[in-house]
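Presented below, as structure tokens, is a lone chain in the form predicted alone.
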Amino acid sequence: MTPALLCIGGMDSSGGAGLLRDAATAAEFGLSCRVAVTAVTAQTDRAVSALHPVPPEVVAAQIAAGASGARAVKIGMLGCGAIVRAVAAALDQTLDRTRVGVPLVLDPVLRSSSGRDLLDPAGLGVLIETLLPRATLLTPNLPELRALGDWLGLPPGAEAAAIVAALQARGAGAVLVKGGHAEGATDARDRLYLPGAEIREFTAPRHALALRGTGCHLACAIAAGLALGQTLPEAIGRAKASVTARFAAAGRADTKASFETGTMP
């Protein structure tokens, strides 16, 4: 039997983020994905023109039906603090959490990349206070690490590493910041905090393009390996190759389109 990912989020109807991408990721490592949608949204790479969140007992029924055997566990989009309870209480009902083997990649998605709120104030204290401390592993992107430091009162330009440590006094595990929102970096750059371990950094070369939805590939692709007995590092670069491809892809496409429409100098 192929082995099993639940993953809860958001529909994107283009398919660059999300769900979506999310049963692509798992597909790519060999597993079958079992979702549970959040919000249904209709968006392009330049906006998010409509968002419908789910009813929350709707979103706990999905996941009652999806997360028995399931190997690890994916959270992307959830919107509303309702939706957040609901997932925390729907995972506690459903999964054992004294079994070994089903691990939680948390990505606190706020917002996305054409700038629509994807997650509310009060969303975000409920995740800080029901889905942290359940995570294995949380993986904000800079701008998220920054709003996570704000809700828990840092001042505003605190370090990375003393937001990480103030999540941490509050439940998270392991965090890994996503450096590709770093300005003037020539490589991306993700950093994994362990308690009491040192830093771990994952490089890779920076791409002149941006994609959508390398969030959710990056965090449902650790989810993945995670699922497949790796341990936390392995999975982690794994997945951050795995996106690197997908940007080496998208580049030698563009370079493609752009010499047979003549736009290439």
The other form holds:
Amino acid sequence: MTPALLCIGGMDSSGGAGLLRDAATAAEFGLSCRVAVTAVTAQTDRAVSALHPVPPEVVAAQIAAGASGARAVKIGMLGCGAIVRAVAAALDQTLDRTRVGVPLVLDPVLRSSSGRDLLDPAGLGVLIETLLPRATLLTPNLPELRALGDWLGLPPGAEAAAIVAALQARGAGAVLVKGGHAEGATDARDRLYLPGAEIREFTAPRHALALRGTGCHLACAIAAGLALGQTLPEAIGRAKASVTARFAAAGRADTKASFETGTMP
Ligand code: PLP
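Hand over the structure of the form predicted together with pyridoxal-5'-phosphate; the form predicted alone is what we had up.
Let's see the whole complex now, leading with the same chain.
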């Protein structure tokens, strides 16, 4: 039987991010994908025009239906505190009853790249209290790391390492800080903080293209690697390679499109 991932997150009607991106990523790694939809959004690449949260009890029912036998769990957009609470409770009831030690990758999605909040401020606090201690890996980008640091009361401008230490003191396991938002950087440099170990860096070339759903893609590919029994560094390395390949393919398509346009009569 094909091993399954359970992906908990939002539907992006444009298909760029969210659960459709997760399903494509799971398929790339040869896994099937079960989903628990937390919110339905209407989006283009430029704006989110509607956001409809799914009732928390319906989110919990989807998890109860899909968690049994899943080899790993990936969490993305959650929307609001009530849904975060429902997800944590449903995971406790289903995963702990069926299997212990299912890896959980938590992508603390706060905002779309078009600027719409995808988790309300109360939701961030609930996420820190309920889901953080359950996460095998947390995958914040730099703005998300800062928001987590603010919530924990760290001073503005606190170093990434200090925020990670505060998150780990609250029960987080490994933290992968994604450097894609770093100003002036020439490559995409992500740093893995494993408790009690040296920091490990993962770099990939930085692309001029802005692609949607790269955070979803990376987190889901890491969850897929963990589901297949890879170590965390191995899963992260392969996940970065998968995202890089998507950028390369999109770049080729872009070049081809402009070439074709340029040669049209
Ligand atoms: N929409 C949904 C439903 C998402 O889950 C996410 C990210 O997880 C986004 C939008 C944000 O993606 P992007 O950064 O490409 O806007």
